[in-house]
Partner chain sequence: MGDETRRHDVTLEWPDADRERRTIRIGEDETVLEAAERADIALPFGCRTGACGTCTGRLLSSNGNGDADEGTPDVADAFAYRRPPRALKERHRDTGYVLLCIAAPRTDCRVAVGSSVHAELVENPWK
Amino acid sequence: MSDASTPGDAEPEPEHDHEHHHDHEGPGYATPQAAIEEGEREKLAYVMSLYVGTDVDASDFVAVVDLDPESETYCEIVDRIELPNRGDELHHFGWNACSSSCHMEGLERRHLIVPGQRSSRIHVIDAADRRNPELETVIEPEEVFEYDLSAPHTVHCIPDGEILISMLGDADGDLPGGFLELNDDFEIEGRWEPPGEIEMNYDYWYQPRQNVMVSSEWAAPKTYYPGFDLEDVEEGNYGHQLHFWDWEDGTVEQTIDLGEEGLIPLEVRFLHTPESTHGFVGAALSSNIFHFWRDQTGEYRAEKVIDFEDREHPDWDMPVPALPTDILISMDDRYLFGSNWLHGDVWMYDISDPANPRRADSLSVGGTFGDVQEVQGRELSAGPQMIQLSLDGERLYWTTSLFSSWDEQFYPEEGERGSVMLKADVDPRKGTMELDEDFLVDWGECPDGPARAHEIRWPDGDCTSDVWQ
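Please output the structure of this chain alone, in the form predicted on its own.
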């Protein structure tokens, strides 16, 4: 049986008071259940938007998207925080504080930490005014390279108010990667882990009550920057391991090799309940989902629990893998959601028993095989990619860009037409999803030209950034 229990203080802005009614002093919510009960419906989204790999000569930007159905600008990009340089390749981002710091008096979930994957430049955006955030400061790449790190990826706040960023390469774009730590003044504090703890890096998640962090692997930046190359698979240049860390010491306690069925373990999630040691990771290239957990001896185990079959397509010389590039866990820890970027579907599994996920539903939309290939007459260029779920688990959103050079390789139309953001209405009681064909946000209509869209965040916390201590 599952061990899942089903259980800030920024200035108020006109339409949405993000000071929650809770009895703690810091940002976020006291528990995952409080996030469900106290969180309001999402009315805005922040979305990574980029021009890297397109014909448009413009800087990347953070899009502010109106998600309020009662608004006149519903489904529109209502603000763009344009960044000062070109070629950053915005990818993943995070908050300076989340529910892990809900005990920290005076700390606010106010600043977005926005790295450039290719540039290694780190932007700090003040989002006190949720509808009109402003760029506050920039950490230039040379400052990052001093710590022999590059290619920032996952941003998590940590409970004492500092910020930890996974870095995929060294200063030259080779291995090993590591972790960069920022202090609460957004200055580089230093390298978080002793150098040499790992070779490859990608995503990570921590569970402070269990004193554990888990990290996954993609490859060296120089390997994945140009695009996917089958020779890199044959030469062993892609990752296939999970690393379990002592959270307080910042050292690797255990490494699990997932083997050929665990190639490129990307997004990695613990269940939200802070007592749990169960989690999941998607192995993109092997089209598998692994469940991991700590057993009675204190060792972590990992087992493949979901397998997506390859599919034949007349335009492909080889069977098309599903490429599950993103996963998330609903705030009540009942459902695991994910995207199959190449096949073109989003899916949900009931993980009430995490060792035996049960398929609940899926939607076939976009991608190579999707049943739905256009919405509101807008032709879809790629498959579902980055996903985000409402706190109440009733609305699933997704965008369609993976990484500029990989987009160009598998869906070149994505750079010409731009990305879209789509939505499904979810019934968590029945375990079903239905595509909302009235919802479409189109990055093909941006003023400077079509742009790509990647990760999504809510202003007041979400299923992929909040951690509980």
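Having looked at the form predicted on its own, could you now put up the form predicted together with the partner chain?
All you get below is the one chain by itself.
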């Protein structure tokens, strides 16, 4: 049970495992369990907010949203960090440090790295003052293009204070993509991997204790930027592979082709437990969720474990795919949550046995078929998209914008009305979700005009960014 205290020592050793975190020097939590137990309720959210592609003459911004029910400004955007340029398309972002660096003395979870997906501009925001973050540094696109990379996507910190960003294209917006590394002064260090390891890129996640990283595939920027075109599917311009990397070497060890059932594998998540080699990826276009794991021979394998059926719509020509665009795993690794953006669902599956996910609950809200089409009289113009879960797994939040040009195609009203952020109360014991109709954050009311809202992060770590060494 406990470490036996050495008789005569002045300081007794901590008795329980979860107390060991008191020794850690750096940012974050010592274990996923510590994040659940010690993490406070989320009182603020940072949300990517954008005007790119519209006729609103304003730059994209980072919204600071008040999530404290005790606060007078609950459900309001209480601060907006406006960026210096237009045309960025803020999309995904991350912290300079997470729980993977909890051993690094002197490192703080303080800077948000906020890339522009379309502009390839990378912003560094100092969030030392959690309610009033400030723009600190901007890396201009030309500096990024020098490494023959563009279209920055997923930001994770490397456990020693550096930052790694998946890049979806070359300097011309064509293939191949790669990875860009920033040093802890937020300068470009160079390319992380030897060029040529992969063609397509999208999201990635790493499990340092297993020396593995996994990356997924969207398409060349020039393919997905203008909108979704079936011609590109026919021509094989969209991704369907997963790459398993040697994390130390930065080289691909194994590639798994998910085939027809695994078209456009987007968000990819390992379980939080650092020992685990299990994870999940959502194949958006095929509307499937794959489980992947390392087998006894040391090879990774992937298998389809969830399949969302197309649905007929009386006014549409073809059956409508669900388009599961985001997934996440609860901090206790018990549930997989996701959003079906076209159908209009959020769902949770019990993944206690990751090879056999068991449907726990779902909510039909927004989208093409949602049972709930308005909240507090506010019409929902699109389906649930980017999701984020509280550390304790009891509150699920989501926004509704996918990508400005894809929004225009599937939910043209989204641009006119703006996005919303909604919330469900989750009961992890029963495995149920309930829409909280008292909660609504409306980007339709932004001073410059309706804005879109995309990825969500908490100030002190969340289920889609924290990794443990």
